[in-house]
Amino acid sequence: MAETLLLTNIGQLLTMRGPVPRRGRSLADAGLVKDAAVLVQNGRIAAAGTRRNVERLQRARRARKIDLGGRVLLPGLVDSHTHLVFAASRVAEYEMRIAGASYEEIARSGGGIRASVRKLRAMPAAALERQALGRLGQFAAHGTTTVEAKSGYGLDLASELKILRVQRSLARKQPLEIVSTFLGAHVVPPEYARRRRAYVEIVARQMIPMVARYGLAEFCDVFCDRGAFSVEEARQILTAGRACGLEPRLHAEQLARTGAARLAVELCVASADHLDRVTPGDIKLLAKSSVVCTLLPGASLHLGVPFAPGRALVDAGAIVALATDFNPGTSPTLSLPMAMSLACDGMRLRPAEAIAAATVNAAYSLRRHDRIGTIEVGKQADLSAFDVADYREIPYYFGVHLAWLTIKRGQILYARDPKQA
């Protein structure tokens, strides 16, 4: 059982208390408490508020004290879109892209997602697990306490199950929380290039029921875009997933506008991700819906394309979340603080909005907002401390490692100061 902790001398505590999910003006309400303290007991928040009120509690006097020295404390970051398990980087494509090759040109040359598929199919599960375990440590070192992890680099039943089983094994062996999503519809694999209809049927009728039977995923996702799957194909796959108990998510409007955002609203998916190419009409529909708009600025930066219209989505009243899209091809970053910086600079989100998008709204998109994403009594003690005096400095210092302490369910996962570990 996790020890009782008193985190005190917190310069700024961002509780993120308030309505869930956050929309419009409420996205900027950080629930800020100055000169604060948080009491953690049995892996949960036992008290949170001003230092004076928390420290005078009888339970606080017996707790192990961690002095934050005026630093900032927020809810543990929630990375709601990652591709955690893959075999190798695609650094050669990075150089090709710098030289001017487009996403589609790289794919036609044998690169892209299909290159990751070839490598993953050949790698044993044990090796994939070792690599992913190291990545989870890096996520924690950047303040992340929960990650959504997609399959999608297998594209046959055995390989997709291999990925999802690796993720289940990792979830049991280490403390970072992993939420699995089945993404068998990432692209059509080469062996079905002339039989795409057959592959869609395999995903819908064979893969999804098997994933659901073994309880290997909570969500089902489709890459609905140019060069991937059509709106009709995505509708069929996500409907099949929902029938088997897998809640739908959707890669939407990244490379081209296909109508995927409108499909997301039609199907009431948990999250529509990317949204780089949405129109004003799409934004209005999304803003009236319960769909979380998960923005992935790391992919836009790495591909050298315009950012999604984050400011317009927030102002329209959409539910906006932020994630890294960590993957080997288009967003090789594990740092949600870096994604916050990009969202502020490239999408014009305010710092408090970016933090809410990477905590409470991201938790809502994963259907975990009842236990993570805010700092409130009774919720999991998922906490991230940053070595700054003002929370706005977290995105301000872009590309700078500022995480100081990461706690999951009351257990310290990362501490910059060894005395705190």
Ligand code: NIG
The other form holds:
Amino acid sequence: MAETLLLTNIGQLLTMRGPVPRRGRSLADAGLVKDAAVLVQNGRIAAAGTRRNVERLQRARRARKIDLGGRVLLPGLVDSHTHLVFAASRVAEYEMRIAGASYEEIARSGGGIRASVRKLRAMPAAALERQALGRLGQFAAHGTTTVEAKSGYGLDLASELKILRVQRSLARKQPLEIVSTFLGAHVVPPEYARRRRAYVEIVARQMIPMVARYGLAEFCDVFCDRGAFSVEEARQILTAGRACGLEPRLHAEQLARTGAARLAVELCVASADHLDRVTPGDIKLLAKSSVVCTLLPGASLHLGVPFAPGRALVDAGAIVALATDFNPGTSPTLSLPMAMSLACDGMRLRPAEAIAAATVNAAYSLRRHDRIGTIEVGKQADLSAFDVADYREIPYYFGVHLAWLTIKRGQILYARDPKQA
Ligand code: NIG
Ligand code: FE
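We have the form predicted on its own; now please give the form predicted together with the ligand.
Everything in the complex follows now, all chains and molecules, and the chain you saw is the first one.
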């Protein structure tokens, strides 16, 4: 069991206490406490508040003390959209895009997701796991304590199961929490290029029941977009997933406006992600629904396309979350603080809104809001400290590594200052 810790001399504690999920104006409620302390016992938050109130507790006196030196403490960051397990970067495509080729042109000529699929199928599980383990260490070093991870570079039963088993193995042997999503419908694999109907049937009738039977995923996702799957195909696959107990999520309106956001509302999916191309009508519909709108500005930046209308979604009252979309094709960053900078600079979210989107609302989209996403007594002690005196400096210093201490269930995962490790 993790030791008892007293985190004290916290300049700003952002508890993120308040209604869950956050919408509209309440997205900026950070529950800020100045000159604060947090007591961690048995992997949970035992007390959180002003330094005076926490330090005078009996239990606090016996705890190991960590002095934050006036720094900022947040709930552990929750990355609710990643493609964690892949075989290799696609850096050659990156250079082709810089020279003018588009993402979709590269995909049509056999690159893109299909190139990642070829490499992943050829790589043994142990090698995939080693690489993903290294990446999880980097997530923790950027303040992230929970990572959603999608399959989708296998696209045949054996390879999809290989990815999901790697994720399960990682969830058991390292401390970050991994939430698995089945994305067998990422694109139609080359061997089914002329028989896409057959592939959709295989995903819906063979892969999903198997994934569910082995308990390998909680969610089912579809890349519903031009060049991937249609709205009708996505409806069939997500409905089949739900029937097997996999809650739906959806890649929606990224490359083209297809009507995927409407489908997300119709099916009341846990999260509709990307939304770069939503119309004002889509925004209205999403805002009235309980679908989380997960913004992925890293992908827009990397593809050189306009950002999703984050400000308009928040102002309309939608539930907005923020994630990295970490993947080798469109968003090779695993830094949520970087995603926050892009959300603030590119979508005009306020710093407190970006933080709420990457903590409490992201936790809600993963259905873990009762345990993570805020700093409250009884919740899991998932905490991230940053080397700044004002929380707004986290997005402000874009691209600067500021994570200082990352704690998962009371266990220190990352400490920039070796004295704290
Ligand atoms: O979220 N949009 C679909 N999937 C990824 C891209 C994956 C890739 O290019 O490898 C995304 O952007
Ligand atoms: Fe994605």
